[in-house]
Every structure is written in structure tokens, then in C-alpha cells.
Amino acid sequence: MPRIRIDEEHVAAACTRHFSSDTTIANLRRLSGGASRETWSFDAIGADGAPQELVLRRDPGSSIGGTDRSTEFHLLRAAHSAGVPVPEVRFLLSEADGMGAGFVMERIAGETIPRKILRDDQYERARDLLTSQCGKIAAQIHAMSLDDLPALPVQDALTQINQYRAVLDGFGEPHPAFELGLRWLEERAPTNAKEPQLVHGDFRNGNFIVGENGIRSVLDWELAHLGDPIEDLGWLCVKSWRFGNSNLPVGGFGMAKELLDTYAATSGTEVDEERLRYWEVFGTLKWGVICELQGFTHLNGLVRSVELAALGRRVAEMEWDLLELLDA
């Protein structure tokens, strides 16, 4: 299948097609990351001279797991109805405007980059306020209505764990340190009294927007799923998306008590820190897994990255990691 080309007289038509005025398009650019999906940064310019500072988010051919683009689409419209900080979504790609798979939202200012936001001094303030603001608004995600919400996969710890189990073994390797994580994950399986509730599934430092005040936005919901809210939770504590600054469990920048308890004032939901331990288990054997498999794109030749084979390193440290929480 050719690669569908981005420029800017695909993306003027596109927008002057949705917005129904002429548009003109200027700064297009590629951002970076993304192997499997696109983004690229542009202003439209109407009639009247005024940018909109817009972003395209495509597939640019078909793609394996995760949702596809029409359901990220629906899904931050909802989340954005129910007052969750999410880009405002424009327009849906149709087959007319001749991109693939992919939709428009508005550009928020900010930082992604961890790096940045743990350590330089204009985010000072906001990481004093990431820990709380995470917590209110994992409640808020949480707390959407199904019936607002696209058609979701429902994946449970044990749905999860044999999966995960599935990819493992078909890599044909030995890792003992996963099998016993495995094991340790089906014994424990949580049993959902409630009804299962929207799962954002990739929420950490990394998928905000930061600004100098905290979280403008919440990015990447391709792993959207319905099952156990503190995945949510568990997942934004591996010590992966802590990016070196260990003693501070939550992303880096604060303390699981405080999580706990400012999502326990915003749900109503009380949480206590073995669920939690629980989910960061699983977390960080899901990585773990998620490393070798891109580890495995690039040597088999799927996709040639300097950043996949690094990833693919990184399973010894996941496994490390996984036993030093099992021994806790």
C-alpha cells in the first residue's frame, strides 16, 4: 500500500472541506515520536486572517492494538464534554480528504518532555501541583459516563494477564522473571464489584501537557479500555515514568498517599495501597512485555529504529524492577 503523502495542499483542502470556508495552511510540521502513528502541527488560516493552531493525528496505513483514529476521536469529544482537559477535537478525516484514518484537534501549549518538567525551574510550581491535579483528574476520567463512550474492549487483570502471557510465549524465550510476575498477577486478580469504568490506559508523565500552573491536557488515549480504575493509577507509579527520580513514586514528582487521597476526595472511591502495588506490578511487567515486543519490530526487520532496538534493551531493567516489587 503507497504511504499517502502530508502536505500542506491536502490539509488546506481538508479544512476548507470540514470548516466550509477557504483555509489556507502554514508551519506544517512533523512532530516527533510515533512509529505506528502521525502528528503534525499546523495553523488554518480562514478568510478572516485569524490561525487556528491546530494537530493532525493519523494512522498512515493499518495498525495492530490500541483504538483506531475514529474512536480516539469520539472518546476525547466525551472525555472534553465532561470537563476532563483534553485538545477540543475539530473534524474527523473522511475518505475524501485523502489522508487515511485520522482526525483534527486543537494545539495546546506545552510541555511533554519528563525531563523538563522534573527538573527545570519555570515547572517548579506546577510539580508541586502534578500529584493532586493527576488525582482529580484520574477521578474525572473514571467517573464518564459509559453510555457517552464509543464501543470499548472490557479488559479485566485476567483478560490482561493472558494476553501478555500469549505475546510472551510467542516470542520463544525464557523469561522467568515475567513467568513468576505472571503467576504472582493471577493469584492476586482483583474481582470488580462495580460494573467495569473507562480505563484511559496510558496515563503518566510523558501524556500530559504541563504548563507553568500543572496539567493543561491529557494525551494518547489509543489504549482506551473498560475495566479497573487504579490500572490508571498504577500505571502512572512504574517506576519507568518516574525517569530517575525514584524516591518520588507518582510520575516522578509525588507521593502515593497523596494520590490516594485527593482521587479518594474526588471519586468518592477509597483506595488503599496494596490495590495500588497491585496495578504497579502489573504495570511494570506490561512494559516489560512491550519492550521486547518493540525490541523484536526492529530486529526482525518490521521497523528499523535506533529507539525500538533501546527499548528491546530495556526488558533486563523491567525484569529487575518486577522482582524488586514481588520481594517488597
Second form
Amino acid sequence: MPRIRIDEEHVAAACTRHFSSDTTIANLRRLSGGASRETWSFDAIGADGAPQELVLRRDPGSSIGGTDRSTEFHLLRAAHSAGVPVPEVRFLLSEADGMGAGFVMERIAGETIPRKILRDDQYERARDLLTSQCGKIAAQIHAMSLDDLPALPVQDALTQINQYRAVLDGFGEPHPAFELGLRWLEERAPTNAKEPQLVHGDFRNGNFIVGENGIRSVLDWELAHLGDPIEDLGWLCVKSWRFGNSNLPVGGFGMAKELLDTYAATSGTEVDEERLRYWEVFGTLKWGVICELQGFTHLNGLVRSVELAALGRRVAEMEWDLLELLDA
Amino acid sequence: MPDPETLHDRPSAAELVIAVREYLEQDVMPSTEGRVAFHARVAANVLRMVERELTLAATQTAQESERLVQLLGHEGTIRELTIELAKAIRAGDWDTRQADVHKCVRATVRAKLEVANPEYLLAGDEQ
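Switch from the form predicted on its own to the form predicted together with its partner chain and print that structure.
Shown next: the complete complex, the earlier chain at its head.
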């Protein structure tokens, strides 16, 4: 596949086309980000001279799992209409733009690096607010009407358990610890009596843009699906997302009770700690499988990277956390 | 200590890995920034992992083999026995012997972490 160059000329042409107004571009730069996704920051200056602060998010090549950019674009638009704090989307890239699949959205100022959010003085006030904000925002996401959403896969616990088993079998490496986790999850899988709801799929510290007053935006909707909404709350509590603050289960900044209380206050759904724990176990397993997948992304030659190679050996950390949870 | 069972000259494999790691830490990391410096640090950590594996491999292999043979009740390579164990857990064959299985699997994962990230085993904080 030919590598697409992102430069000011291409971005300016795309903005001119979609805004129907002559636009010039300044300060185009690539933001740090995942190996499978590219994010670029730039300012678009229209005919009136006023700059718009924007972000371009695109797939460098073929996507590995997750939704495509068009789905993410429509999800963000629906979330914005529903009052969920997300960047406002501006336009979807078209064929004529020559930059592959992607979209442009507003740029929200703030911090996403978890260790800074958890440790810098600047975010001291924010840290007190994050847990209740997470409870409220999660409830808002889960309340979004399915009629407003793009087509998304229904993935309840059992569906995903079987997917992870298939993924593991595909790599051909035996993982007794994962198998113990999968068996435990299978035996306790919630029977979805309720209609599936929107699940963000990657709702965690690291995917929030945080300012002095807490969460300004929820990012990275590419793992969104329909299913049991408590999956999001359990994922938020996975130990890896506490970044060293292991005594604060909610993202390294808060306690489960406050999360569940604020969630109940907005959603009307009371969640007991056992149900939260189920999805925390599930999330720990999911992150373990993703680490293995990233290791194999390197081994298969899809993306050669020492960082991905190292993630392959981080699998043992998630296996350990999983056993700690199962034996607790 | 020199390996009594090698035909190769010094530096040994372990000593070569240390030389490369020191180059990354002392030369590459200080004189680069951004992605390159970050990846140099990741690479240095990977080499520390390799150093630990070279040191611990013989003991860990013997212990793992003994554990699996004892649990499963017959001989086999570590890979064969681990595949058998993973399949049996999935099939639910071990549901009635949970304690034994957990003990064995936990010991294996502990050994993996002793190589991959021994600090993870301490208190569980600050990875």
C-alpha cells in the first residue's frame, strides 16, 4: 500500500473543500499516539483570518480490529448531541482528499497523560472530581439512544469470551492463566435480560482530556460496541489504568463506591461491587489478550517495533493480576 | 563466572547483551529525544529482561518441568504439558482441582515475571 504523506498542502486542500472557503494551514504536527492510529494537530485559518484549532485522526494503513473512522466520526457526533463531553467533529475525509480514512475534529486543550493527571499539582482539584465525573459521563454514554448510532456489533460477555479464545488459538501459544480467567468469566457470564446498550469500550484514564476542573473530553471511541454497560466501569478499574496508584481502583484517582453512587444517581441503575468485579476481571483479561496481540503485531511483521515486542512480555503482568483477582 | 560448557570466547552472550544495553543507556538515550529516546529506553529494558532470562533460564526450566509433570502426572516437554493444561482448563476438566491448578499456574506466572518485570511482584505498585 502506498504511504500517504500528510502535509500542509493536502490538509489545506481538504479544509478548503469541506469548509467551502479558502483555508490555509499552520502548525501541522504529529501528536504521539498508537501504532495503529495517527493523530495530527493543526490550525486552519479561513478567509476571515480567524484560526480554528483542529485535529486530524486517521488510519495509516488497514485497521486492526475496532471500528472504522467513519463509525467513530458518527459516534462522536451522536455523543456530542447527547451532551457527552467529546470533541465536535468537523468533517470526514473523502476520497478526493487523498489522505486515506479519517476525520477532522476540534482540538480540546488539556492533559491526557495519566501520570501527569495523577501526580501534577495542577490537577489536584481535578483529581477530586474525576471519579464522580466518570460515573456521570459513563451513565450519559450508556443512555444514548441506539437509534442515533451507526451500526455497531453486539458484544456481550460470552461473545467476547469466545472471541478471545479464538484470538489466543490463532497465536497458538498456550496461556493456562488466561484459560482460568476465561473459564471463570464463562461460568459467571451475566445473562443479558436487558437490551444491549452503547459501551464506549476504552473508557479509562489515558483516554480523557483533563483540565483543572476535570474531564473536558472522552476520546478513543474505536472499540465502541453494544453490550453490558458495566463493562466500561470495570475497564476503568483495571489495575494497569491506575498507573501505580493501586489503592485507588478507579483510574488511580478514586474509589469504587463513589463511582457506583454517581453512576446510579445519573442512570438509575444500581450496580453491586460483585458485578463491577466481574467486569474488572474481564477487562484484565482483555488487556492481557491485547498485549499478546500487540506482541504478535510485531512478530507477524505487520508493524515491526521494539515497543510492541516488549508488550508481548507484559502479558505476564495481566496474568498475575488476573490470578490475584480470581484468588481474592 | 565463565560458563564451563561453552565453546565461545568471552564476552559471553550475557556479557554482550550488557554491552549493548550500556551503549543504549549511556550513549543513545542522552543524545536523543522524543520517540527515539523513548524507544531506546524500551530497548534497554528489553535487554535487562534478556539478561535475567539468561541467568535464570536453567533453574526456571527445571522447576517448571517438575511442576507440570507433578500436576499432570506424566512426562512431556514444557510446551506439550502447557498446551495440555490450557486445553483441560478450557474444557472444565480441572474444575474440581482448582486449588492445585491455581498454585501451579501462579508459580509459572511468577517465574515469567521474575524475567519480564520482577518489580511487578513487589507490592504491585509503581510498574
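In this text, the rigid core denotes the largest set of C-alpha atoms whose superposition between the two forms falls within 1.5 Å. Numbering follows the first chain given and starts at 1. As the structure is a prediction and not an experimental result, all values here were calculated from the model.
- Once you line up the core between the two forms, the Cα of A265 stays within less than 2 Å of where it was.
- Once the rigid core is overlaid between the two forms, I290 does not reach a Cα shift of 2 Å, moving by less than that.
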